[in-house]
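Just the one chain here, the form predicted on its own, laid out as structure tokens.
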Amino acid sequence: MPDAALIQRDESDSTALPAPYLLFLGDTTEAAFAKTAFGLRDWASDRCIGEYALADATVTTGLEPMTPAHAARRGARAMVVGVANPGGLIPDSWLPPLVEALAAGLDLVAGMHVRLADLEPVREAARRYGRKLFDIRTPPANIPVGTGRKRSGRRLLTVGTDCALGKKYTALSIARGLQARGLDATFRASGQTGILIAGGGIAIDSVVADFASGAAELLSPDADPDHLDVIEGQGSLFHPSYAAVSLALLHGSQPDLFVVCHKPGREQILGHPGYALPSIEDVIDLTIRAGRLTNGAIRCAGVSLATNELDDDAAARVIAETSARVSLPVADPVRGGEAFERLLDACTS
């Protein structure tokens, strides 16, 4: 077989990844860090067979628990690392189960900053068992520096008050909602989970900083005037760690519209105690001021709220209150309904 270190995700080929998947949750205790697993469960359920977690894990997707050997007997072809932890690390405690999956006849797929092919025990096990390693957080070669050139077509970017609060779900929901209306819209993935769902894209946070805005330009190229690229946002302009990638994505995307994503009840930046979440109004203001560098006509189309921890009445109340406060359409795209239809209306104007 080829050297495992040379096997990378082919961004142009949506069939390159071997499905169905077993989702690996590691020893995760924070649900927000398992967003890759949840994203695949919710948006690519036909490609997911079950989940595999270590004893210390407290997070579950609700899929059937199974070992790699069991999953292989059920038809799984790969185990996907379903965790997106801070720094994209693969701890030593994960190495035995990763090797176990290879021994069971599964390929491995990961979108971590630490590449599977750089881990000697995993690389050697892949050689020994004749399996493949797919590191999808590998950017394409020869990304140009951003130009700021105005491109044809229209673009919408999801931005957030923080990480892990619905930017990907919102972009997917908007793209699919507009497609259901017969409109020409495409979801553009900028992170590892989105790439797994869509079958292509660029993991913006893996691109060298000088080329990140150029990568965003590649992600949403010239298009027909009526075409809308719905671009998955990353991080937050207010995040102490990830603001840089958010700004590069904003400048390179040149969005005509943006939707602010927020989780009601969250008060501090995830994983950063002492850093208060910005207000939705502050995010709107800063996004417009920064975005005007490459698109002077940028504007906010509305707000997306992740209300999954609220009951129906509480969700409806916070959606209505937020809409009245910011004077924009507000919805939870997962809940859908009339509020989401109004947000879709705003995305077409």
Given for the second form:
Protein chains: 2
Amino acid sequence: MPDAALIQRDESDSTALPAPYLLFLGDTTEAAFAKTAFGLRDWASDRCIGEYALADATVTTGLEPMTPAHAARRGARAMVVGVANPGGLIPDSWLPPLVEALAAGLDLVAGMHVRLADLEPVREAARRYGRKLFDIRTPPANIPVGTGRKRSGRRLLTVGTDCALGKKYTALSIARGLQARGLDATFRASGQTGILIAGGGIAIDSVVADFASGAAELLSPDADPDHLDVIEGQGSLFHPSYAAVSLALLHGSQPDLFVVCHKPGREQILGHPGYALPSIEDVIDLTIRAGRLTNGAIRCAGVSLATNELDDDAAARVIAETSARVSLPVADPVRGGEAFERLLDACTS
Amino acid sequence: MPDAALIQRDESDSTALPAPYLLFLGDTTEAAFAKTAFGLRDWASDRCIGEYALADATVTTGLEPMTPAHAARRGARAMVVGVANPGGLIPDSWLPPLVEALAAGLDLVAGMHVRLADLEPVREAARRYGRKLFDIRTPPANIPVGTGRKRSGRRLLTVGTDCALGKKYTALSIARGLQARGLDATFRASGQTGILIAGGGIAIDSVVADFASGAAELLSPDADPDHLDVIEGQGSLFHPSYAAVSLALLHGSQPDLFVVCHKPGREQILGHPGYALPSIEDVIDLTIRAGRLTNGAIRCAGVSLATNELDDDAAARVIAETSARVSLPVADPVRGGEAFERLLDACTS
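Can you give me the structure for the form predicted in complex with another copy of the chain, which would complement the form predicted on its own we have just seen?
Let us now look at the entire complex, which starts with that chain.
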């Protein structure tokens, strides 16, 4: 399991979130919507005390179930909303448990489009119990319009055939793997879970569209020539809802390298029946086509496959088949091994 | 001169603005700052009752000068700030006439960076007189995430090699031209000036990135099979700052047809030296490539050239040369004529 201590954090832009966390799962029955909770469990386990789910939930992180009061007695300082509904809404059924956490002495941390501070019962309870609300999806003020200016240092961006198939995991794994080799690499978070894990970053999808590429430029500033920023991608250029976010991140990141993330077996865009998943080759082609605008030298370093639903033999087979087909290193970072080392090699060349 | 009566408006649109308008010119002495007022006079004259200028103003639209009280008696429902100062600020000298309009029973409409609702004397007067403030750059609340669902009716989007080369003017001209032929077409505004002209719309560039394609979907709702929405484009897929806005508009508009707008002689992206303008062919190719995601039948209807800096012969030559090169109808809508009629033919086929 990844070691959170290996993920570098830039203390100067730390959001100073109160930890450890109790992870709130709501009434979620779809694992893909709980990726914040899973990401924190896997990459920041030292800061996760347990989970709190409503009666209808079927998803679990495997962490110890506990109430906010129990978690507070065990030392938790905040409850993190670890699930994201489409559109980032907070259903009314979540309000009582959120207020319960505040009453138990926990702060609240969330990364949804709806701000905790805009929910009257939550805001009122925070005031009453003297607790803080952290809306980490709210971008910093005064983001400039993107300039397209070439910055110093090197950049790698993870892109995808869809949402929710490992772009954050892959970026974290590559940053960790390169750091383990003694190289100068930094994970850069572009979404709420990544921000919780890294302790800093900008939720690109929450930035006003006119400024989204400017926000991506802020995310990976000028750096030493040998430094590599490993930037967490968002969405997909082939996603009917979120492609604009992906393009802003691509243009603003001006990556030298990108890694395509894909989940073998997924055939349709998640939540969009009728939208066929693009091929890995289509993603490579359009990413180069669009990415050339701000970095003429952009190229694909390899492919990251999420093989968690396959057995070892099937995973090895699809990794080998994909690598032969696209003529690039292909690996599942969760499985690691020689394949992943070859992918890391490609990220350093 | 364009006939505003030919620009259809959807009265059920929740973003519809109160009309007719009194145009406020402030103390403007520079015609370039009054482009909004001139655009309204030229494209929405049926909704412009008169103009109201302060004593120091030298710019006039030629509409009848009148006070807010006079305009209200003549049926005006709103005063529109028709001028923009550098920086988008509202000087203190404008506050008394803005309050005067509210006291006279008019709502206020503005599309500047500074929001009317953030000006304390204006906000207070609106409350006191029971009037509404419309900051048309502020998008409507609760825009949903884009779905990619195919909508009924037909759509045309204007796209561009850059910003500021006629995408709004082209869309207005095509909508007017088709309406003059008795066809069922509606101009759909995606920017502040277009919104004032159309009486409704959404400033796509002001929408949070995650919802930008959803906003574009709202902009051109389901319609009769023969109805054509002519949608004002924004930016360019090749613009290092704003390509994400353009992509969101392309995906959410799901156009059947698009018209590429270009200004002959412009060689670099405006304000971005070092960024070469893409060719018209590049724009056609990438627009089809990206637009196929939400409309597999997308195709280019033709090209609109802004030839205002060329003499008649040079304009005719570049129009003919471009048409021969791209094998599509090419016209300057401002010049009209046979070339523009052929472009309109292509928009109906």
